[in-house]
Amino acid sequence: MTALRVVLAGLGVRGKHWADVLTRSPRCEIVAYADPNPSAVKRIAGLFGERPAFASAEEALAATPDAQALVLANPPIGRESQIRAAVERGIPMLIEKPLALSVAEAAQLVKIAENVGVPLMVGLNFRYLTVTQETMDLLASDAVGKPEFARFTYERYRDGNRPDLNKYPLTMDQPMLWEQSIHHFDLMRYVYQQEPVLVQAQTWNPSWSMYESDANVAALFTFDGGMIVNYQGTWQSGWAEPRFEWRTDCSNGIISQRDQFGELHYAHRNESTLTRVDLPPHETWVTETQALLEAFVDTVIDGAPLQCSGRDHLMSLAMVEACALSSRESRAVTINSLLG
């Protein structure tokens, strides 16, 4: 079996995960690195092996004629030239979320790829968590009835100055929404198989926040199938201990996820205790990224339908942008109004 030859661009925190997963995969081979930071290149080369290294994805693609795929794990800024360089060569792309920092820019990037039929997949790894799949199975089985409303709570004190975290969120606009909530909003769409219609939201920054823009989000979403989801997320919690709960109330019980990577339970209405759903072992940031990569390779090599497409991603980005607009203008926002 011939391995897929991959250029890996962006060798920061997420790039390290990708280098690990790509190196482990029997179906992939990293043929070049791209990062403007020589120290990042040296670190990744020391961990995963020397490869030809370039300052940009454009340079790497131009100098690597045998490349067959591009993984972009860099910040969501200035990606158009990188995507055009891949599209000109007909090279499929797997790009870390968010695709861009506005719906309009993301839509333009999607159009560039779609116009010539080049696959563009967005790295929404949380869709591939076993806990996500098990939650969907519970809903599909009607084990606790029809879902009607939910509460999604994510609380974290994210120390943006930690050396193992990317620094650009410290100064970006709405960092919680664009870097973290995007995952949560996408999961709501994916798990409930419904599209958002309306949101009323408020974003703010606590007095102790190290972020220049709002690190806290509260939002109430209405979906086209009737779901109502009450969301609260923070990167600047008053307590450093992280907390997570995604509770879905259904016509005959609840589903409760108490850790973003696992700990799934359910209960019927009149039961006094929760029933635990057994999940397989999980290596954080690796197991679900491996599943994401497999889906991408299935498309590129085997011609399987594209998952997590750039086109689909636009709706999740619209949820983010709608929250920011709702907070700024103190009004409810219709999600579709941002999709043109």
Ligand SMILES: NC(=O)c1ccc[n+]([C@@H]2O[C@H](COP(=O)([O-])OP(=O)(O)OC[C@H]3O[C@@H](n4cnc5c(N)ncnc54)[C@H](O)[C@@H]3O)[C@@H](O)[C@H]2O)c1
Second form
Amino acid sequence: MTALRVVLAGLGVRGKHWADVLTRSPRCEIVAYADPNPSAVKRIAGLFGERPAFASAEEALAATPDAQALVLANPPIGRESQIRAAVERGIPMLIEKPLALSVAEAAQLVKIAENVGVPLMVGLNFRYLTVTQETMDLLASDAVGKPEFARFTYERYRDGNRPDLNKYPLTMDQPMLWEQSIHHFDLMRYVYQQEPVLVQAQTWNPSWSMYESDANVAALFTFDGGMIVNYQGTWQSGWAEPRFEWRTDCSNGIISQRDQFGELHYAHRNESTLTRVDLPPHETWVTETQALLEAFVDTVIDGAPLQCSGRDHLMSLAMVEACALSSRESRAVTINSLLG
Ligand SMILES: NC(=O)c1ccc[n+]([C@@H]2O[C@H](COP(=O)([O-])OP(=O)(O)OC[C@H]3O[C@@H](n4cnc5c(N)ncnc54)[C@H](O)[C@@H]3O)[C@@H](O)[C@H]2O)c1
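Having seen the form predicted alone, the form predicted in complex with this ligand:
Every chain and every other molecule in the complex is listed next, the one we just looked at coming first.
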């Protein structure tokens, strides 16, 4: 089996996960690194081995004629030139979420790849958690009936100055929505297999926030299959202990996920205790990223249908943008109105 030859661009927090997962994969090999920051290159080379290194993805692709794929984990700002460079060579891309910081820009990027039929996958690793797949199995098996409403709560005190975290969210507009809630909104669509129709939202920034823009999001979503989801997320919780609960109320019980990487339970309506769903061991940031990578390689090498396509991602980005607009204008926003 010959390994897929991958250029890894963006060697920060997420790039380190990617270097780890790509290095461990027998189906891939990293053929070049790209990052404008020499100390980022040095760190990754020290951890995962020396490779030809370049200051940009464009240069790395130009200098690596045998490259077969691009994993792009730079900040989501100004990715057009890197995408064009890959598309010109017909090189499939796995790009970190959010694809861009507006639906319009993301739609343009998707079009660039679609026009020439080059796969563009978005790094929605949370879809590949076992807990996500098990939740979908519970819903499909009708174990607790049909889902009708849910509460999704994500509470975290994210110290944006911690050395092991990226820094651009400290100054970007709506950091919680674009960087974090995007995963949660995508999961809602994926797990319920319904598309969002309407949202009423408010975003705000607590007085103690270290973020320039809003770290808090409250949103009430209506989906086309009738699901109603009440969402609350914060990066500036008053308590440093993280809390997560995604509870789905169904016609004969509930499903409750109590950790973003696991802890799945269910109960039928009249049961007084929750039943735990056993999940296999999970290495945080690795196991689910490995599964995401497998899906990408299946597409590139075996021609499997593309998962997490850029086109599909636009709807989740529209949920993000609709929340910001709803808050700004104090009104409910239809999600489709943002899709042009
Ligand atoms: N899927 C997930 O679970 C997950 C987790 C964390 C971050 N992310 C995403 O990964 C992306 C990167 O986030 P991060 O936390 O690693 O940020 P980071 O700031 O830690 O790292 C970004 C790296 O990209 C480099 N860079 C900047 N411009 C570049 C360019 N043009 N070409 C190549 N490299 C460039 C920077 O020098 C830096 O080393 C973002 O889109 C973020 O949302 C995803």
